[in-house]
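Next comes just one chain, in structure tokens: the form predicted alone.
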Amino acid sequence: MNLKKLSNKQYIKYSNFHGSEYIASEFALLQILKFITQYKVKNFLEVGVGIGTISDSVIKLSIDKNLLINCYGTEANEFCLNEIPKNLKINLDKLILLENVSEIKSDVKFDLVVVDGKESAINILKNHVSKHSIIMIEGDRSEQTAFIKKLFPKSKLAHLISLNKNGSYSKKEHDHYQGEIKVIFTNPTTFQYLHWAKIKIVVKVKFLKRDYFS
């Protein structure tokens, strides 16, 4: 299954679903679904499971495509940890969940983090990343960005957007964009610095493209 269709069939699948109404956009899941494949990540985390939609489809990407992914989640709120096992079912044993960051063993490291949630403890994050870890952040969140911006200050920051509407099947208003996710490259190789690049390139076209058909 290629990734736009595997990040559709969660969304939908989670959209049914009890809590439906916060879960990550549709969008964010397929940027989170090719940062994954294109960096061969190996250790994941994701900062506020919620009720499972991006840890769940990471699992099945690491299912589907035959990939080895150790996969991390915290999550403390009392509704979302008693959705996540009815959600997730086989899968959750693919999960190590834990309450907060600050639970991870101190020789975990991780390739890619996802930020969809609060965490007092996010500033422990700074010990679990790898040399050229990228983290993810869903949603505005923009105190949560700064705060990390300021962990690493080598990093590069950038904003994807998506020129396509919410879905008929979504609980989000349908008349606004799928939403973005921001990027944020740690301590960036050359390739990443490029990708960045890249990034901010075509964000800014995306953003005419909206200006013109708005």
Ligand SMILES: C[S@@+](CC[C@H](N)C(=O)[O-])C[C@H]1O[C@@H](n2cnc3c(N)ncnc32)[C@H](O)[C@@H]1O
Second form
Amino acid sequence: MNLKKLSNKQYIKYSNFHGSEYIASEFALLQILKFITQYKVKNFLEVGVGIGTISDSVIKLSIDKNLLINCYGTEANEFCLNEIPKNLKINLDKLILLENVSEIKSDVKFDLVVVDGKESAINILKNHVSKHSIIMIEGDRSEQTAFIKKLFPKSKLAHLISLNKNGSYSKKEHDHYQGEIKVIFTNPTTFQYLHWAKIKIVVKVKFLKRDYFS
Ligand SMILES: C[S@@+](CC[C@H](N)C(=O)[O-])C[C@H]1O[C@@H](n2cnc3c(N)ncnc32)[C@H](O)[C@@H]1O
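Okay, that is the form predicted alone; can I get the form predicted together with this ligand now?
What follows is the whole complex; the chain from before opens it.
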């Protein structure tokens, strides 16, 4: 299944689950799957698994494309902890679910981290990222973004935005654009630097298009 179909299918499925008001946007979900594929991510962490939309989609991607991805996630909310097993079903076995990032073993380093929830010990992430790790931040989360930027002084930040509005199946406002996702290249390689520059240009064009069509 291609990534667009997979993210759309997963988004519709999770939109119908109990407590789906806070799930990641369909656009964010697609971008995460694209980054995982493009950067051949082996160790993945989601901070704030919620009801499981992102982590389940990453596990589905790994099964679908026969990729070896170690999928870690953190969640402490009682409601979500009850929903995750119901939603992930047999994929639950493939998720290493922790209460918070302090529980991550000292030798584990992530190639990609998605931040979509509160985490009081976010500074610990510094010890758990690979040399050229990427951190994606779902939604606004301006405080967490500023904090993470400070943790990685060499980092480059870009916003990824969509020109598509929320689908009729979404619990979000249908006349609103699908939610954005931010990407932080913590210590960019030349390739990542060029990728960052490309994203900056594409986003400028998208903002112009949004203005033009509004
Ligand atoms: C934006 S949500 C995370 C959504 C998750 N990444 C997903 O796409 O399914 C951020 C946090 O809100 C809390 N949360 C999510 N859904 C909730 C709900 N229905 N009721 C109460 N808390 C919720 C959880 O602690 C979660 O980590």
